[in-house]
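A single chain, nothing else alongside it, follows as structure tokens in the form predicted on its own.
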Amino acid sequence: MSQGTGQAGSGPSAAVVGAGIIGVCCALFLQRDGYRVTLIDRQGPGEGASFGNGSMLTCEAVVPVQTPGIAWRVPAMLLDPLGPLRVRWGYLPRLVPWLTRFLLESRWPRVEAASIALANILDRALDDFDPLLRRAGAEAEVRKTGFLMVYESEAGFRRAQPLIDLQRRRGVQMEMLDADALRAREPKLAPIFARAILYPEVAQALDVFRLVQILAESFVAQGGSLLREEVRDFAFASDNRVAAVLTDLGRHACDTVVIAAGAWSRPLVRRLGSDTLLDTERGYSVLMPDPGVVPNTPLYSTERGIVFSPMEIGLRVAGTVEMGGYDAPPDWRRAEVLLTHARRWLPGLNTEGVERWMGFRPSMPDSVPVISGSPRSDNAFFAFGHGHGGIGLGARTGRLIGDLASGRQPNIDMAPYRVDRF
């Protein structure tokens, strides 16, 4: 990919750190506002968490990960290495501050508040992609497919009722399906499901890695500069404003800086005088390039914590959460669990040539992303911590960062997304 010149326009300069879906969208919206934007990442566009995820743009995801009663399940997380939510013993001491806040945020009043905050940024979030996709000639890369939440047991469906009610309070559109209606809609599925919920407004990227690359190419074509460098520090002016981004290869002066480095954002935020309880969820996926049998609609199971996503490049099964930091090697048994469920759900599935992947989701303990100005430097902005919802919230986050950086008042209350909210 060409680096571009970075000299389009005559407005102020901006440096965006991070070239995943969030960073690329922030760069594009700043560019629309007349900024001369440099996008910096040690990896290529989309090569981080954007690469191997489930590709869903989930407008129904108003239920945070932390929910009432989860405290009672923490011992099981520590004991079951293959469960849908796992904490590695060796990482537990470092995770204690994050986990403590996570448990505090699992009380119903806090869950309700997090749900409202998620609903506010998810509302019409897909619309913000439209100008970016049109400019890139990529309208066909995202399609509205709907989404099926499936339940293997009536007991599992009953346990989910408080969370379904939470979605109803947020105005999420849904349609209840019994076992017969599900079989009529998804005849290739094994007849092992008792219930399902159809969310008709959910969209999907045909290939999310390709989508991020296309958007990055559009950014470069409009004069943006794309640098493959590792950001290590910042230079400051006498008034605490950021004067330059310092990388392993050089110094890049800027009038504005945005930190959108996903799970790697916390050290950079500290350099800018703030801290945050950001941690990483290690997520796994498997891709079957020639599955032979695929569902008609993307599927998700809260009981198993996995998503089935039919894509142009094959069938991807993704999910589970492992809290274990960056350094521990992948536990590929967790990918094998995904394959086990895939074979059980889709009889006749071809798993030859399967590709396994593990990535790092940037996770906040209240499941609400940071979309915020810096309390210390008034020309620094933060956009990270999107957890499982980064793809769908990419364009909305970019627009909100554009508003904050340009001094416009966003159309929602931004307090729930502040970096210093805890």
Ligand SMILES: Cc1cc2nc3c(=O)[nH]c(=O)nc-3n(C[C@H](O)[C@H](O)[C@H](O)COP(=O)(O)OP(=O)(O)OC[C@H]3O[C@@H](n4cnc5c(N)ncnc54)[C@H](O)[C@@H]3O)c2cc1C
Given for the second form:
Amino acid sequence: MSQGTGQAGSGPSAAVVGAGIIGVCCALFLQRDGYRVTLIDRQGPGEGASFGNGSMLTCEAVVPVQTPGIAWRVPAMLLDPLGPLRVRWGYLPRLVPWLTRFLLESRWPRVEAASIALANILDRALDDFDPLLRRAGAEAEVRKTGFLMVYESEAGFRRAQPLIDLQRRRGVQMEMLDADALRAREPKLAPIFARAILYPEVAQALDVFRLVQILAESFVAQGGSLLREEVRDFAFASDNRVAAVLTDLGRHACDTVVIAAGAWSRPLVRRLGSDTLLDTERGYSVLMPDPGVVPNTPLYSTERGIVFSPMEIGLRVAGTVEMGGYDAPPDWRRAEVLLTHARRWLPGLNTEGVERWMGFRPSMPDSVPVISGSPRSDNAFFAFGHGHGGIGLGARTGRLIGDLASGRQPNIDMAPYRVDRF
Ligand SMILES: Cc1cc2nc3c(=O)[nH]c(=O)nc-3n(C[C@H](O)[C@H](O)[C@H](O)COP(=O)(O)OP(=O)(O)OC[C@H]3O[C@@H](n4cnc5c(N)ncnc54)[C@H](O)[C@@H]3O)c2cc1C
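Could the form predicted together with the named molecule be given as well, to go with the form predicted on its own?
Below is the entire complex, every chain and molecule, led by the chain shown above.
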């Protein structure tokens, strides 16, 4: 990809750290507001968590991860290395502050509040992609596919009722299907499901990595600079404003800075004089390039914590959560579990040439992202912590950061997304 040619114009300058879906969308919205934007990533655009994920733009995702009763699952999280939610023993001591807050946030009033905060930003999440896709000539990269939540047992469906009711309270559109209706829609699925819910408004990126690349190319084509450098620190003016971003290769003066470094944002937040309870939920995916059989609609199972996403490049099965920090090597047995489910759900599936991947979700303990100004430097902004939903929330986050940086008041209460909310 071209790196950009330097930027014309006399608008203020902005540096955006991180070229995942969030950073690229922030850069595009700042550009629309007349900023001369430099987007900085130590890798290529979209090579972090935005690479091998489920590719879904989930506008129904108003249910946080920390649901009521999850505390009872902590022993299983510690004892079952292959379960849908796993905590690695070795990482437990470092995880205690995050895990404690996660459990506190799983009480009903907090879950209700998190779900309102999520609903308020999911509300226009898809619409906000429109101008970015139009400008990039890439409208066809995102399509409304709908999404089927499948349940293997009546008991599992009954257990999910309080969360389905939570979605209803947030106005999520859904349609209930019994086993026969599901079979009529999805004849290739094994007959092992008792129930399903169709969420018709959910969309999918044909190939999420390609989407980020196309958006980054559009940013460069509109005069943006894209640098492959690692951000290490910041230089400050006497009034605490950030004067420059310091990287392994140089110093970039800026009028505004946005931290969108995904799961790796916390050290940068600290350099800017704040702190945050950001950690990472590692997740795995397998991509079957020539699957033979695919479902007609993307599928999700809350019981298993996995998504089946039929994409242009093949069938991707992605998901599960592993709290294991940043340095431990991947546990590829978890990817094998995904393959086992894939074979069981889709008889006749061809898994030859399968590609495995592990990614680092940027996760806050209340499942609500940080979209916020810095309490210390009034020209620094934060956009990270999107957990399981960063793809769908990319454009919405970019628009909100554009509003905050340009001094426009967003039309929602921004307190739930503040960096210093805990
Ligand atoms: C298995 C799995 C399945 C998922 N499925 C879905 C899904 O279907 N739908 C959905 O919406 N979400 C999904 N997600 C979540 C989604 O992938 C993330 O929420 C999203 O990608 C986060 O985007 P980001 O831009 O914040 O982070 P990233 O894409 O990780 O980007 C952060 C960037 O910052 C860069 N960076 C970090 N530190 C520095 C530094 N110091 N200097 C320079 N650059 C730096 C990194 O190189 C990286 O490119 C899934 C995640 C996983 C793991």
